[in-house]
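First comes one chain, alone, set out as structure tokens in the form predicted alone.
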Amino acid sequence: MSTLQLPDHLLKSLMEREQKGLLRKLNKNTPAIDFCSNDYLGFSKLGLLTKTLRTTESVEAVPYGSTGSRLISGNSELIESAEKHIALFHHAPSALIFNSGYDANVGLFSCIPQKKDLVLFDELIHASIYDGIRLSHATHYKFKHNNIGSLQELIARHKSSYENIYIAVESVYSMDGDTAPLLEMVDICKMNARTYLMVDEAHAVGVFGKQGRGLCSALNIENKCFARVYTYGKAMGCHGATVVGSEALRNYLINFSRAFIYSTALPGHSIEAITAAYRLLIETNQQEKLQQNIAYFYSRTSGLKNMIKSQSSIHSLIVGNNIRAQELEIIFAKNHICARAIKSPTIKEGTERIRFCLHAYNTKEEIDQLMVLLNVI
């Protein structure tokens, strides 16, 4: 069977990336000791979601496919009931489910900021948020990572030229594992009219706050955020995402978010899984186990040079170049530990690293085994 080849300039891009040792490849062989996945609470690995869903009588009655977008044939009482539950859990007037965290961020940031608006975003913001911002008609500038002075300087310089200002941050950053100065950012929004905070809680839900409600909940600023995004492919162990906020925000997204309007809705079993994951947040002590492992790992690594300080599930050791990062990933794999090299261009050149993700199911013995390697490499 003949297949049309890629144009020469695209093949050249692939060859250049391979020559630099940066060519991404899919790998099915994952070492047994998990310090790489996003399954922070173990809802997936430990089978907790599966066991919960098996006891839910309605699962068997749910059609496998949703049959269309929410505006055509894909809406259901099941989805709307889940959204009401999610809104209640996260102390918001409304919630709207998207098919993934990427879809939620692209769908939100591409339609909310308008041509006469300004978006200010942290320089380490997730690619999904940046892609959404680029699709909007708003002007956008980045500020230095977690730097309140840099943010204030941009607001002072530009606020008179725009109708609204949107500040885009992650509560917990996916590469450094550090947290945004959300309290200071809330104060900035309070001091500047028509300035709105939008927070991605992807790596905070299930980890911070009472019953894993996230960092905004832990800081008691939920009702001071214009929009919050919660994703389910990490600590929640399933799939999908939700944007929570005002009822008007929900209605606006339904009418103007292309990622929502033109996507087939999540199937019923995915909605059931999301609902079950929220139930597990309430009924299990997995968050407590995770926090114990985070504290233990932090105590063991606090003296290591180039380890980024973090109280989250994510901890990164900066090694400074792609070759060394790849070498370390191989060393860990040979010792049955899965810890991934994060290389440029995914991150800024010079900040290449090994990233460790902690879980409720990691044992102290596994952490100690990891520490032995960290102390000799």
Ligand SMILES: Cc1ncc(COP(=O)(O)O)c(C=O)c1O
Second form
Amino acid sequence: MSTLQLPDHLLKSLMEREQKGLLRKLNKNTPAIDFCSNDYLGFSKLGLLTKTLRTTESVEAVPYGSTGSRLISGNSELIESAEKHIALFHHAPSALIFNSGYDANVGLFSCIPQKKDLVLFDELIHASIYDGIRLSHATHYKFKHNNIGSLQELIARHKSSYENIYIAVESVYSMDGDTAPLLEMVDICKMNARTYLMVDEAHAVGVFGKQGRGLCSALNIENKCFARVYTYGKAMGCHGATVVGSEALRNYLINFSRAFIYSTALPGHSIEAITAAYRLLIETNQQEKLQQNIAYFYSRTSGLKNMIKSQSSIHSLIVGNNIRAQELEIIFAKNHICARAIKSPTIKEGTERIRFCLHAYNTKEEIDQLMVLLNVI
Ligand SMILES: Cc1ncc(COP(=O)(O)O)c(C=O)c1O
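Next up, can you give the form predicted together with the named molecule of this protein, since the form predicted alone came first?
First the chain shown before, then all remaining chains and molecules of the complex.
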């Protein structure tokens, strides 16, 4: 048998996926009206980041590779000053950059909750948070999506058995596009000793809050969160992520977060891109354009029975099974519209959907074109 041959049981898993029509494949993007990318503000697609970086003199002087992990040779004045700037922008005492949102969540959730702690997470939490929680030694339970009663019930039932409780949520959910009841969660943390809120703002940064500071900023609860995660692959149009919180949290992560310690630091060009993206948040009105499109899309679709209510960039139409979701993706593609089918097992069976992501660069005509299709399918 060739050493390159995949073992039979792995081949069988692939075959089963294929038979169920669920085989994931990498497709090349063809030009189409974009209702699927995460580039909500168009920083990437419109060339805004490229243009800003071209005029950043220091980019030429930055060597491409970071040459090592932050603790060995990959640290620099460039990264540290970017982190200081990010902390100031998000009104936090400190910030620590990770290589991606996936890394930030795994790095954070795997090392903060300890064996005698409890993590309560929303059932729709992103895979990166769940993977992090699983790597920790803490007990963990999910609560019903955005359901304060379900969260309170778990806290009441378990709080006497654990030392600390961590509540893990997204401010905007990546599949439903709805927002977490963060104010109530802050109150819950206030009422229960040693209970901490951790918020992933991946889909809120650039979309909500003054100059796109995120939903915690819009709700004025930035300093009520134990940790917040901002990712740069979505509205910010580039790559990487930051955990913001106390100086002690930063110090703890530098010492115990394996995703941070054992990985080569982001190259200087990525740090320059992140800094440029923050500049664009302040200097452009892309957020306003995005908000206008969200409002227009919402006004056109709010009557659709199976559309999940959302004020964010993400809007999902539930169709209830994988086959229909796939069919719709193909119909949209044939009409030069890119909108992705989101299928189980990525999401719960029965909630299969077609997801529309809105952008600052979508036009009313594009949204109208989408509506024509939505009215005939
Ligand atoms: C809520 C949420 N957190 C984290 C991530 C991961 O971020 P990144 O793509 O930067 O790894 C994603 C990406 O899909 C996400 O939706």
